[in-house]
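The chain that follows stands alone, in the form predicted alone, written as structure tokens.
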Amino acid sequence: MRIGVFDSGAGGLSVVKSLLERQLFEEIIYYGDTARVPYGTKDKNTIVRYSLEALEFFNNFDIDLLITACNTVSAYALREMREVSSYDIVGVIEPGIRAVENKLDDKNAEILITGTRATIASGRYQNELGERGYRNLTALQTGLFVPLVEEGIFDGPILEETMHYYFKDIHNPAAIILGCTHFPIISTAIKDYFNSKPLMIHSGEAIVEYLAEHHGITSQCEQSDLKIFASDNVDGLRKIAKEWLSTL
């Protein structure tokens, strides 16, 4: 199969890695919309406008499934994709809140869902896990994440201090939903920032789950070769994806 990953710039590289160590796809078109790059800052219109118009890049390959790798597409915009496109999309979303429903039984425990502003405030995670239960729930904006990521911050005193601002009011959740695909990449940062080691929800993680449970997606081929194309800066995104890809 042939696959596309999209994202708003390199956050939905935690992702490909994800599906690189399944070898579930002979390829994997990567697509990130650098030139526009953070998608979580800006409003809805906008989103979905981005988004329907990254659709028209995966128009010049042969694709058989489509994931939007990024939460706030995924909050926004997936319905509007889904109606135009000719294959299947999977959004991580869904995929992170069936991940906290097969590992979180106790509909008591403190969840702590991360996100960029536009996911927090879309309502998403905090509305469909509470559909199924789940009560109590605590939705942070934690953006800042994201350019300390992008600038090579994966842990010391700039990311530790910009934890605390975070979570000085927050005391041993059972579980985080890293709600951008940024976040695994200092996941275990977070994850050591609290002394109950909470379950950790990644999204890419989740995904190849929600594929072989729901779209029988199992079995691996022999190599996965992976493609990589941005709106800006192409180059600098395929360094990114050296670096991360080999660390993550």
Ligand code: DGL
Second form
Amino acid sequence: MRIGVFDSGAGGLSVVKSLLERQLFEEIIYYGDTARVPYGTKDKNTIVRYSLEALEFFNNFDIDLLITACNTVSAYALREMREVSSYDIVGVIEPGIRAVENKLDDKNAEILITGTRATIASGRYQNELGERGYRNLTALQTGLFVPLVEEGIFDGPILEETMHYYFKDIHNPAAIILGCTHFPIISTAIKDYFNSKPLMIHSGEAIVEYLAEHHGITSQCEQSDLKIFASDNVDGLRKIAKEWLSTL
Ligand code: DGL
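Mind pulling up the form predicted together with the ligand next to the form predicted alone we just looked at?
Full complex below, order starting with the chain above.
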């Protein structure tokens, strides 16, 4: 299968990493809209417009499936994207919710939901988890992590200070939803910040489980070919990909 993976920038590489680990697809076409990242600070109409424009990039390839590896786009634009495309489009929020259900039986467990301003404001994670009976939810906009990851800052004092800024009043969450695909790239730093060493819910791992459960995609291929494209500074994105994916 040839699939497309779309994110506003580098974050979707965290999903690609999970796909490559499982060798689910022969060909992965990655597109990061680096000219316009971040999406998470924009309004709904802008997010929808950017997402529809990004879809046009994939017209150059005959893809079988598109993974929208961006929570912000998944929160706002999936319906509009599906209306104009001939292939299946899978987002990351539904898989994330399924992953919580699969991994966390205790409905009173403290769950910290992190994400961009737009994703948190959409209330998608809060509402869906609330409907499933999870009662102890804290939602936090942590958008400054996005430019840090785009800059290739995965550890060190700036990240530590940013985590302190966001997390100083959060104590011992049982689980953290990395509700932005940029965040798994700094997942170890976030987990280590908390003494409780919370369970980390990651869109990439969640989507692998979801593709098996809902699309019957489990079979492995011998090799996966990854091609990376971007709307700006493709070399910068490829550099981050090399660094991040080389830990495979
Ligand atoms: N990686 C994206 C997400 O999952 C968003 C980053 C951004 O463009 O703000 O929400």
